[in-house]
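Shown next as structure tokens: one chain only, the form predicted on its own.
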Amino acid sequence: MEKELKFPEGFLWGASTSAHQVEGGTKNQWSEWEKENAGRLAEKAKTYWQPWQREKFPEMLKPENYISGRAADHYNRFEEDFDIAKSLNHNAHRFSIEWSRIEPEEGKFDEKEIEHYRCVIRALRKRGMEPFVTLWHWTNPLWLEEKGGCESKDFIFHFSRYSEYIAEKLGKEVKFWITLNEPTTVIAGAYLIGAWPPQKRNLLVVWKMYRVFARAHIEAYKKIHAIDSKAQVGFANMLHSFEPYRRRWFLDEVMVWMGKYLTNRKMLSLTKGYNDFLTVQYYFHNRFKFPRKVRVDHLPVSDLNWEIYPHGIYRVIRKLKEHNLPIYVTENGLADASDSKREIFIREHLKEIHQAIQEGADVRGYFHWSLLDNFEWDKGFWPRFGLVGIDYATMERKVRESALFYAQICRKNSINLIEGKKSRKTLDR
């Protein structure tokens, strides 16, 4: 029998980018600790990834492919970009705001820049698309880095001046702003198991860091609304989900209890009252067998080897219902080059969140990423995450057959459980 799972009217249907992964040119911290390690991971790439991946993706052990450059030149293509997405019925976008190019010398502004980013809000508007800004997605001007970075005791006060900045300047056009993007990400990236810049390892560091990110995103969020009282401001947040590997077991039930304190509530706590809406960024499930985390094996899994789950969604926006907030979906998605997969884990992740509404929660969108294929910060360009393929060499875009299925739910504003079963794809590994 054919069921079609509706969702609420005004639902925002959409994709997320962000500045330094397609824009290109970028010049931060990042692009240049890019072509400091470039090498490193290159060489790392060898050992880390399992022989299937780099069998299937050779790329990986090439210097070139950490190394962002143009990425997918979509500062210069945006507009080609949109009409792409509002083809695909696209009624929202998620993009990010690059800092460095806005504030590129201490307390020196670029109204230049301020202007791009005025023609990506309006080439958004034009073409019926909500913008939701993003002020940070992990990058820093150079001249924040030389003083410290995050770490800074100055960082605060910086991105606070600079989030009052663009809210002057682009306020009157955008309604829904999201400070900071995934801050405990970074937190593990960069200071708990080093892997990114500055690549520190240091307990002590990584509780700080909790509290400067939330005091920075409260300091932007009481900038914002002495703007505009009626802006809608959050920030992007990773949630997990996990579970024991045996049931009242206690060791087991102890990593989870902390893997979601420290992953999934933490931010929330610090951040409560400042906070419009709730944002869920969801790729990833976790199973704790005391003293680490366990593979599913029957799961399948991503080009990356992540493992699929789409019931963890359901679980984090159930968890999430009880601030009484909004939420938006505002990244996921999976690496998946050649598009077997994307298709049902659309439906599947849709389904799971459908069912959440279905039980109360005031989930208001839903934006998969990525628009594009971008650069993956640590791992390049081999990851393939976007509804679009680019051609790297011509820059060519490419709409992928899983972009025209989402398309149709888009247009719809529902899944057709009967639709996406014809297609006769499987999440089989």
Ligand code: BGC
Second form
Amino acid sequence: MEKELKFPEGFLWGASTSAHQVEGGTKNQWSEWEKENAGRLAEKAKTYWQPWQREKFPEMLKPENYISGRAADHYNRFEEDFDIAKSLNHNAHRFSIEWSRIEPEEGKFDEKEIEHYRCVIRALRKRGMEPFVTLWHWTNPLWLEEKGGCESKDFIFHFSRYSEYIAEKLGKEVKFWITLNEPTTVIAGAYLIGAWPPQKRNLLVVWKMYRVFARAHIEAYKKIHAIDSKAQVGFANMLHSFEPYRRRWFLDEVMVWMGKYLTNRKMLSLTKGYNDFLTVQYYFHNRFKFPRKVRVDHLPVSDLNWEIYPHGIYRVIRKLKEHNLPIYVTENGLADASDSKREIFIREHLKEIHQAIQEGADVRGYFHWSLLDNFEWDKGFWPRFGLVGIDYATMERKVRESALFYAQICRKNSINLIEGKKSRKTLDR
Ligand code: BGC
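Okay, that is the form predicted on its own; can I get the form predicted together with beta-D-glucopyranose now?
Below: every chain and molecule of the assembly, starting with the one above.
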């Protein structure tokens, strides 16, 4: 028996990328940090990853894995990449603008680079894809970094001025804006764990950064709306799913509450009233057994050893529903070099999203992470997130099988459950 799960009419289907991860040739705080840390990261990989991961991805032991360099050369090949996305029936696409290209020196804006992104947007529109434009996907121009980067007291001013400039130049061509990508991931990665540039561990800064990012978003929101009152503006929010390892165990429950508050809720409440839509970027399910996060061993995982837990996306969307705003899933995906799990991953997550829609959540789009294999920050190139694989030696693009499966969903605006099941087993470890 066939079962067709239909999505609402006009649903947006696509994939996401970010400038630093795919464009190549960027010069920002990450590119400089990579050069200084590549050797250390290659060394760390010898003990940090599981033996099965090191065996499967020996490139993680080489320093060059950790230098973004040419990345996927998307800066030069965006037309070709959008042709592929179109052939996969995508009707929307999320990408980010690289601030360091637009404002290479403080207060000096580069018209040529604006023109580049105008061409990117037009290339999408020409192919019938709605652009979702992210203004900041974690990278800062070097002059800003010298002033203290995101922590600098001028960050809010500089970010909102840059946002205003982009909106003035490109506003006529863009409806959907995402100001900041996952502020809470940066807060955790850079200031709490201290693994990412600027590698600080400081709880006072952690606390401060929520307000800085919220303010930066709000100011950019106002600037964009002053230019185009019809613009749709939001920020990309990482949402985790949480559960206590032991039900009703006080300290496990406290950890869950804290996790939900700090990761899922705080940025939303600080920016309340300044979001035209909400976003879901879902990758993680956490089980807390005080005082730490624990893993259940038999569950399926990605190449990064991240647990695959599709039901979590339903849970986070159900919670977002309370805000009564349109919702877009702007990232969801996995590292899966052999492409053995991506199809079923997509199907299972979409089933959960569909269920949330049935229960009244106003979800209007899904963007898989990612269109292309890309540079996965401090992990480098070995994790393969792309619907489309990249041979980094030749820059050849290869459409993965799962991308074709997803293409059918995009075309039909529905998932056919029997079709999916026939073509794939279940998710194994
Ligand atoms: C980020 C992406 C990243 C992805 C996979 C998201 O948190 O926005 O830049 O590649 O996760 O780790």
